Amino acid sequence: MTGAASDVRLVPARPLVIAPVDVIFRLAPGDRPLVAASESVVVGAPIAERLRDPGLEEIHVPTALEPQPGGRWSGPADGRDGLESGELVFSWRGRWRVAGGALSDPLETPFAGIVRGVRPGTSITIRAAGRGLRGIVALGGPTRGRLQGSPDSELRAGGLDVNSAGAILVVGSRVDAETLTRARAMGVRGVVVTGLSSKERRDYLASEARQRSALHRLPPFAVLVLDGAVRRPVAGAVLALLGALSGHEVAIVTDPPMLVFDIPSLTVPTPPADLVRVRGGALAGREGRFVEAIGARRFPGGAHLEACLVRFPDGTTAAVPLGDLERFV
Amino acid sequence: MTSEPRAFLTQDTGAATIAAALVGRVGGRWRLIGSLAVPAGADPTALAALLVERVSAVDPVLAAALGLDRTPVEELPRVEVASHPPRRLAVVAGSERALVPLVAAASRSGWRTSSASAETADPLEMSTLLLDPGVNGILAGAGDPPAADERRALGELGALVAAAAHRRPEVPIVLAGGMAGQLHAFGDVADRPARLLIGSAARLGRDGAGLRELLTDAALPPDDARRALGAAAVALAEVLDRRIDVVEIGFDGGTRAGAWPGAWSEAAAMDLAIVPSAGLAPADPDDQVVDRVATWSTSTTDRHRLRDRMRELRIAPWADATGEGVALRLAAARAALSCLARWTPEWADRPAADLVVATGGTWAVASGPSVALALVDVLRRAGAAQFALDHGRLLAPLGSIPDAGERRAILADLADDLLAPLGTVVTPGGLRHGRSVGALQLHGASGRREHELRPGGLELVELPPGATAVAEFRFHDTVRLGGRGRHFTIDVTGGLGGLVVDLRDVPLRLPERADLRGELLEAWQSAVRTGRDA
């Protein structure tokens, strides 16, 4: 078969591995950046101090100090201004509004890299050393741990043990909020899952919000969702990559939602060019070889959709809407 | 296009769909030869090649006449547009009252909005909002002149916004109305990388058009597909000499472009509303989104399941588009249309359009009559209008042709091809409940047909595409149908859905109970699919 109809490029492509990876760490007014642009950072290096309960104070700042919005301000040692230090936010009627607070948490980078930009009150951007596997969403904060687990099994709350402390677990197609909460309590650093339903997401976020409102600092923990909100097997290409990463230190970051790994010697297997994965519909989760585009077909519900022929490993073929397919590149 | 090609390609690249069409010179005029739409993420070159390959296979003589056999696909001239993802605008004002028209103006000018007023947010919250890395623009506004409740806060608000502008020089700033009086706080802005713009005060309706146009300019590049729909609507209104409404629902937003032809000394004109919240698949399906979709859902899915499906729709908008997926998309499309109507309230007071054109990737999975029903379900007003579908997604690319004369000439050639007729919908308003409200006599080429009109449902009359007829309505009581009266005679044209007499309430009243509502919606949708009255 030759010609455009045999062109697998008609199937939407999804990058398997992304490089370079620029990660954004959000800051709020008052948070104190500890790094500067162009600096190198190592794993675990503190990059900022985040205020737990920021407030705004009116303070007279001598003009001789040439204050600018976003600049840092340090008060006199006697603390008569109410703040020891803070961030200059804006000046109004001769007095500066300074954001500051008594308690702060360190923000650490879970990967090594080079600081690309620092914008007080807005963000720090770091280019990670290494590559990334993109997810749909990541809940929680940046974290790091040893990747372990089996993507083809489902993890239940009772299945967790202390051996998983410090690890990032790959848990397969779906996970519930109770398991996530217990995993965090047992010192697990993160969870990678294919699908997380809206209910479990809501319950988990509510649990995390309750934890955050407590005064003690939360250990770093994140949930990386690879595919969506419904149960679906891990894609073969992703499975192979996660298998290769098993036992290695990896990081989860939230913006963009991604699993970051820095293993230069790791050769990521290139999926066959015509390998396609069925993402939705009755055949969801199956993988096969693209044969050819076969034009518009009528599918259940009366929808006329552009379709193609896919041959599955068991030798069967099926007409699948192009929109139900994806391929990794 | 400065040369004289025999064929060219159009391409409309959306967030979810890539649509390509092949236009060729046949019999001395431009004709639509073929079109294709595939999910975004596919290679556009492969899409164009497949389109040309299919044309060549079906009609090799035509392909040769258009030069497709000797011109590589890559060398075919192209008219391309892309819809850009909406960006976020932080909207701030001195009072909640002043904030409302500002948010309304921004929400229909291509921006997603986050807003705060000095009345309800403290300076730290407001600074956090303006410095958020997800914010791409800032609109600070006040009345002109500022009202008493906002005047006191303007000085501090101006200082706060100026400080944010200093820290984020890449972000465009718009000072609207009385807020322009705080310009001095920004210092010298000549060297600022992003523009600082002065706009008129935000007002609802036509009076606020100045600020809305300014915000649209700042939101989207001139070649954006949604902006091009405005120019296309004007050209279509001029070519057809009719009032046109173009309604687009896409993955990341919706568009409403109303255009009317020139008359006497007045030139043709249009009103364009680009509403990001009227997208098919909002990024975060919160409770409001789920409620809106549930209102139009034909099945009684629980809220968590519906939210999951909306999330999946966002992640892969083309996946699972068969079976129940079609119903979900039509419910989501109606929810999006209701958002579009919410941000364009003054449209309801205008004379009804003669022709309503539906466009956008959303409609790709629905049958023609279902598209028309979705539009009349939500954008309801008493009157009669023809409905058509831009099935090849040509309107936006053709609207992007810079020369107005050339745009009109090509649209004049292509109007018949690019608009798939869906039929005529007649919606009388102010009907009384009862067994019968009147009768319809249809005088057409096949003779005279008579139909009794029963309130509360849809009366479907077969009238194929291309056919014309005269519909004579005689109501027992006075109704609204353009004007008020009992006797109306309307020229109607056929389409895939024929003539639909919509005898339901204006606006539509739906049962509170989800199961009853779902049954009723399903009955109406099934009626237009099968052509039987409901």
The other form holds:
Amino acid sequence: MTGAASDVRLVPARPLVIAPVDVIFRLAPGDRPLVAASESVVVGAPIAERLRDPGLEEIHVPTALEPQPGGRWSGPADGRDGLESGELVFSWRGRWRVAGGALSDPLETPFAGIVRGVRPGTSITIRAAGRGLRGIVALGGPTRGRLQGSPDSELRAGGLDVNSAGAILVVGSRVDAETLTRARAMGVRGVVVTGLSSKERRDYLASEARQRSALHRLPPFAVLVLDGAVRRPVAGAVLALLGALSGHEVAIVTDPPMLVFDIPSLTVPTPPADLVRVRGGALAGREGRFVEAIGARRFPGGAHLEACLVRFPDGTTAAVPLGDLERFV
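Moving on from the form predicted in complex with the partner chain, kindly provide the form predicted on its own as a structure.
If you are looking for partners or other molecules, they are not here, because only the chain is given.
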């Protein structure tokens, strides 16, 4: 191994594709799991019932029933809300608190897999049958659709059409809350974007909260943010992977934030070993080839940091702190 090839290992490595993928579906007290550990699930299978407006009722449960937290209860209630069924949450002074409600929505898995664990009132963990591309954050709920779009373009509300219904769109470096709201209303299942500012996140989450309170709800919709809040181009390695996935069915999940795909025949493009990406500083978002480590250098602000020399596609070179770089493996 040459000195330069050895030095590139000083740059923090980021996995391009992750496998296996364990996805957590969060549950609230009163939600009813419909699966058990070690069960196999297929795409679209209902795994839980989520209560819309859960209530907490105080009841008396005979000790002969051996009540346990997380257990299901049904029967006449002696409280003012009159819950007919629900989940036992905890006991207090000889009585039990039961979480329940009248209306519920099904929670469906957007991928096939094996149930790894079920904790009533907490979560369901499923190991996906495929692989995943990790993001920074995902907003909304688990969803599924065919991947389409151009990562080099910027999507505006006026650029949406009905042909995108049922799809997960790759929209490039940024998108605004108005476009996200319109996309969801037109039947788009999700959006993959490089960066989403804090303001756009707040506006979208407010719109999502209003949608959840509506009587007639729209299909699941999610936003996967790949890098964070700063606008920057899609990494070359990620761009190649998204191109290979274009036209295929994929899923977006929120915990962990990830794009999940189950295509055994897909060959994931391998990025060059010396390809690095600047993730912070004035050159954030640019990619180049690692030349060599050059030791400590003085940078603006008087900081002395370990650095390396990077050659960019236009032929220029720059000294970049190692901590500002990343590479995909």
